[in-house]
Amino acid sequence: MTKRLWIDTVGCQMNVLDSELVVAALRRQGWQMAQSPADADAVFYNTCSVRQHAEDKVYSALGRVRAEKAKRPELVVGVLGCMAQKDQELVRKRAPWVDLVVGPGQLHRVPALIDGVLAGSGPMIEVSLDRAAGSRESVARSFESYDPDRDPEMRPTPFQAFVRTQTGCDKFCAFCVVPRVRGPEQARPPAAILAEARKLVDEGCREITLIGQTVNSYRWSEEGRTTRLSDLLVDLDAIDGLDRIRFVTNYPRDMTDDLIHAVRDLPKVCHYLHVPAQHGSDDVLKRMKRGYTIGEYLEMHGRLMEAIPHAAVTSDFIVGFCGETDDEFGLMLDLVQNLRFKNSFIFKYSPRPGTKAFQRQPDDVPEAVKKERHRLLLEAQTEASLSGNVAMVGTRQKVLVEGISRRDEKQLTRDGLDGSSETDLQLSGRTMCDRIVVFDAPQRLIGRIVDVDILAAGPWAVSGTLALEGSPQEPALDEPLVHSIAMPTPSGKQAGHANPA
């Protein structure tokens, strides 16, 4: 009898990829995907611990599945990922109906662990060593590599995929729990990354995104040769059938000239760089243990813009970090207004147990102040995002069509329609600089790269029309035609908002 799996994923791209790998492993054992927890034989929550809100969502979901577990004791309930590694016994204490607690370093064991629970072995906790529990080498070994075959059905689209370059992190920012829950930084061999990319292309993938906690710190040394991220990009760019390459997330001090020049010179590498500043004050950055000054960030940004003037740079910011004053917040506001990021993901500081900030610095900025500073920073970023999008009006852009826009997707769902491949719908895609574009075209164009003439701009996206073959080229990127035009509802994440976690 076919068993069915339901999995809910919260958090970053790493978690999305982890869920894909877990599902692929279970599919090889005959499992199929369920439509809801009520239809499933196993329910998993792949978790995030970056913010308290992400953990609260998981505990709420566990509360909802409790009744189903009571009706069907044979239902396997599991908590996977970062929250499982961080809290371990606490998860079972708060939700004793959970059968499996599995950290990110043990996800390869999920199929066997399910078999054990179904065989009556009882609840199990499988996690890696704590960072303080042994040598760096022993802790690293406990975070076992997990890169089996992929499952195209779990990807956002069949023609886009994440590829992991490394696991873990050694930066130890004061506010961040990632080094604890994902372990020491460990690079994957370049040969393994390239083989995975070629296999994905053979399966129809056109765009890959390299992911790592600090992806631009990638280094692999073997037989006297060191491979950097820039070298990896050169090799990936040579793969026939691969059209686009992205990479996230970058650490400011590791944005070296060789990498910037690779982005500039390699035709398949997108001119989009996510380089979180986190704050605009040197004093706050020092308290955050970020390892650089604003002067160093500005120097990096200047080198980047000199080499690739039209590059889209995005950032992360934390408002209300421990001890943040009005003047310190003002410096962050100035940074956003001056550097004009394409978009920023803005978070209110959330104390995380196990971090240096939690242990040593009081969370002393009132919630109301955090909320107001978040609003002001978001307002500044919205204006900057609009300005950047307006500059695209009147240009022609190559757009990888990702799917139906959120607006038409909702309408099709509401009306119970599938949408003919020849019927014009509002489609959504992205440019080489990661700008979201919406336009009307047949659904059969999803997965293709098409030319779109940009006609209107809003803060979150631009809109246009499908270019006719042979029509004249429009003005260049630096020739904006308008200042502001109302936009239809776009698809995708809104610039300036925190991520779904």
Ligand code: SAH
Second form
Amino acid sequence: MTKRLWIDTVGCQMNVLDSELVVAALRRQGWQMAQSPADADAVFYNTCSVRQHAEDKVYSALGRVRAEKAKRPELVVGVLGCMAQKDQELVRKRAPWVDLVVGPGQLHRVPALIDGVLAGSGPMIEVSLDRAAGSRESVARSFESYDPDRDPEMRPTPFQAFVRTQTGCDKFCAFCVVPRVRGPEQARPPAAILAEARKLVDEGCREITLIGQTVNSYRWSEEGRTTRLSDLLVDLDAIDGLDRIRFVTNYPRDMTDDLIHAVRDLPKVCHYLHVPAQHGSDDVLKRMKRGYTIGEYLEMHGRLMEAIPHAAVTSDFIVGFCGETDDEFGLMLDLVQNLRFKNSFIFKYSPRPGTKAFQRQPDDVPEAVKKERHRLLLEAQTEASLSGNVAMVGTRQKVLVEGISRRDEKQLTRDGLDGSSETDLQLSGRTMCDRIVVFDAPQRLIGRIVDVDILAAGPWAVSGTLALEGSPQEPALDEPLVHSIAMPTPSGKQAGHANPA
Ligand code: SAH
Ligand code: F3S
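Same protein, different state: after the form predicted alone, show the form predicted in complex with this ligand.
What follows is the entire complex, opening with the chain shown before.
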């Protein structure tokens, strides 16, 4: 009988990709997706350890699945990813009904492990012994044999996919648990990355997002030749059928001119650069061990804006890091007001066991202060985002249509609105600069690149109207669509969308 899997993914794009790969591997063994934990033979949580909150969410989800497991002891409960690696046996101490604990470096073992559990092996824990465990070659082999098998239904959309350039991180920022749970930085060979991209394009992908913890640190040396991210972009840009290339996350110090020029010159590369600054004070950056000063960040930002004046730059910030004073926070506020990022992800500092900050610097900013600084920084960023969006009003933008907007998706599920492909619905897509655009159009345009005239702006999105004359490189609007798009599942849970942790 067919077995059914339900998987919940929290955290970053890496986790979304990992979940896709786990599902692809299990499908090859005949598994199908379940609609809910109640109708599943296995329930997996692909987890994140970056902040305490992300872990708390998983432990409460595990609490909720406990009753189901008590009713059906044969249900396999699995904890995958970063929290599995970080907590190891502790997961089973806190939730003894968990059958499988699998770290991010061992996910290719999930099909064999689940078979073991179903055959009565008892609980299995499979994690890396330490950060350096296994030779680089053996890790690279498992990872290579694994990434190319993909699952279109688990992607953000059938025409957008993530491709990994490297695993792990060697930067060791004082607050960050990633180098510990994801291991050392290891690049994939360029040929493997390009082959995977070509395969995805053959399957109908139009947009590829390269992902790495510090994607712009990518380097691969072979026979005296070094391939950098800029070289990869040149080769990807030449793939017929691919329309858009993006890459995240960038480390400020590795934003070299060759990369900036590649972004400027290659027509398919989006002018969207996520380059987290993390803070606006040199003293805090030093305590965070980020490895650059604000002067250096500003120099990088200046080079970027000079080369690509309309580029959208985005950032991450941590408020309330150990010892953060009012003055230091003020410098971060200034940075956000001055650089006018397209948007920023703002986090309250969460001490993570195993990190340098956790060992050596007290988490001494009170929660109420963190909360207030978070509010103030978000307010400044929202104002900057809004003014950036307002500047788009009156322009015509090329938009990759990603799906039905959240508003109409809700209405469709609630009112059973006519979902035929000809009915106008509010659709949502993105510009080359990663700005979200909503507009009314028939659903059959999902997966296409269309021209939209921008009429109004809010802080999170702009709205507009479909331009009548289609974009020159696009087929006429009445041509049949290549992709048939499945409606997003009502829960969105197993559709591969990560819940922001
Ligand atoms: N290079 C990674 C960073 C992973 S963590 C990437 O792909 O984005 C994502 C963001 O979480 C970081 O940029 C940082 O702003 C935030 N973060 C990391 N550790 C944190 C902590 N201990 N507390 C609060 N925020 C944290
Ligand atoms: Fe984390 Fe810093 Fe690497 S934020 S992922 S240690 S670059």
